[in-house]
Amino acid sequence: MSVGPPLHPRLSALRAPAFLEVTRRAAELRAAGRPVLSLAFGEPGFDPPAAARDAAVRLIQQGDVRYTSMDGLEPLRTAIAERIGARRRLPLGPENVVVCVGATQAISSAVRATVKSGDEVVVPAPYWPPYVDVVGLAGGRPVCPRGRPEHGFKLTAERLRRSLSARTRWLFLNSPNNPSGAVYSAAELSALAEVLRDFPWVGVISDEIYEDLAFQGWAPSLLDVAPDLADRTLIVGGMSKGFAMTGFRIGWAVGPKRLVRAVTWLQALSTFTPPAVGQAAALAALTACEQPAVAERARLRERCAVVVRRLLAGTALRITPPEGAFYLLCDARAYIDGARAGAPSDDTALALALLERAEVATMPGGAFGLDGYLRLAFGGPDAEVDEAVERLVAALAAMASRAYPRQTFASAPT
């Protein structure tokens, strides 16, 4: 007989995502001693800045760590507005920010704050995957149109126009994209915005979270092109990646006041305020202008061409270069075969198998909306990754399946 509440139907509708069976098994083996190596988390290889960390140790020490107000310091949100309306040449003040448990929180708030069952959000894949979550606990559908490699893994105007309804509430919009690494270009993005012109109940999440690791050093926006979209435009980004500060849990939304106004609320019913220690941390990077991934880019895109190059030498995964943030998205359906006897039968099977065979941990796509495919993180320590894809050459060479046409470097970054 079961005791309490029973779980909201929505909750147990949710997929359990595919990488924790990874997750797992990898904690698993490493409480029995096994070397295991990972390219499956997102967590930058660089060192927060001195004075992120100088400043949280600060105010430990004076005792000042108390609540906050519930959007967040308003020298943090003017930071945070100064930063944003510079760089997207917007008016914007502190009133058009709030800033949250890390991005995920803002995301997550917003759509609980819009979307109401029945309707639906364009959420292109590969995406991310609590953008489809949160929409499904929000009694929202997620329409996820698929990207093409040939495309970049990108949603293109043709697409975007055959997803939206009158039903749509939301786009979600991601560049640098986690897990391929696309970037929009501002051409791509104005054909967009072309198309949401005609849908003018429709908002853009703008998940901007990556936006200072792209290679070149700058990922356009759709706001950098359409700002006449602003009005129904939420910004989101945080201190997470480019600031290599994940475990400080800094984000924040950027947008319309009414919208600011909704997430503050929300974040209010379920954290309060953000963290007192990480928004003193988040203000004087931010004054500082101290940020490591201006320094950290040229050598993610060396690292980027070092894996890529070495992976298409050696195995039969196909590749599409990105152009920002430290993920590969691999194309390794040249090993899956589910009618093969000791063949992995999907991506999921296949994680699992470099795991207890190479001793990595990767990422299988099927948790981004695309199956087949494997996302490894090339952003830690140089040596580790080195090591770590010695080892996924080795065993996928012991392991293909069948031929399978192999890409020349000529297409991977340089």
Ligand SMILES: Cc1ncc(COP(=O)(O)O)c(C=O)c1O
The other form holds:
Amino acid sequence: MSVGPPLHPRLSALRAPAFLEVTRRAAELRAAGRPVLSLAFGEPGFDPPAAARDAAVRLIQQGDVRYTSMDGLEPLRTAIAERIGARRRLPLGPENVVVCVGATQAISSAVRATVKSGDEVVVPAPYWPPYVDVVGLAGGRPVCPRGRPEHGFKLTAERLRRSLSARTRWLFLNSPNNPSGAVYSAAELSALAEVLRDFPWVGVISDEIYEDLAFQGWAPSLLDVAPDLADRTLIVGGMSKGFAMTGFRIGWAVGPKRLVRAVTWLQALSTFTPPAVGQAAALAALTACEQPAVAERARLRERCAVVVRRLLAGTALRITPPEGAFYLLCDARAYIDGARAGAPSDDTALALALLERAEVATMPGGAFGLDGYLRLAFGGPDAEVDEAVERLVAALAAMASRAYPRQTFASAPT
Ligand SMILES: Cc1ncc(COP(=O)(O)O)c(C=O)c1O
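I've shown you the form predicted on its own. Could you give me the structure of the form predicted together with the named molecule?
Below is the whole assembly, all chains and molecules, this chain first.
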């Protein structure tokens, strides 16, 4: 008999993420002294701004490290409102902003504040895994239309219309996207907005956490093309990606006061206030830097081209080149075959095989709602990523691939 309270059935019902198996095995191999390289994690490969680090140290030295207000410090909320208001040409004030413990908390609080048992939430696949888990925990049902490679894995207006119902509460949009790196164009967003106008009860959580890492320097947002949807859209963002400030744990939700207040309330019940040190660092970074990661964007674009070229030349992986962030979504089905003895039977088995043979950790696509794929994070130090890619090429060459036609350079970035 187990001791203590059993887990909530909704928690027990969540699919144990397949990538945990990969990360656990990678840790075991490392502990055994094997030189495992990782293309698995979404950690930016550059440093947080000096202004942020200095501000954090200053605050600690002053000893001014206390609770803050539940929705975050006013000057920071004002800076966020001004930044997003200017970018999206929206009339925003600090009352439209709640500072959260990362975008993760903004998303989880927004869902828990609004989704009840039986509600549906449209989460286009491929997706960042916590979207579906947090909906499931709230008792909701994630509806996951699967993007096609020929559409850059993006949700089309027609698929959106077929996914919405009287029970839909939210649509998740994420551009630039993790894991595909896709960036929605203004025209694609306008087409989605057109559909949403027929479903006025549906809100939009627009996760724009990678906006500063769009290779072209700018990613359109739904509210650029459809400001009339502002009263039911929450823009989610944060300092983790464009400012490389993952450990400072600062994110935000920006939108209508009613929803912002609800997110604040939920947040107060789980973390009380966002961290003081992180907020001081975030305010300093936002004040010092209107356009972060400019050099990093150029580097990522170049690195992406190098990695895609190498993988296409040396393997039977198929790749839809990303337009932002630092992830490559690779169709690995040429190497997966449940019927062939010795061949990996799914993407988790393939990721585990690559871990054993190449000593490289990758993320199985099933974690993102896209079986048969691998996600490779290429934002790390050049030499490490190059070495990891060479190891993958060698290991995949040693695995018999099915007779898939090789993809050529034609669709790869130059
Ligand atoms: C799409 C997406 N949204 C949100 C987050 C969470 O970011 P934060 O560190 O602000 O919680 C991540 C982190 O990888 C992400 O990929």
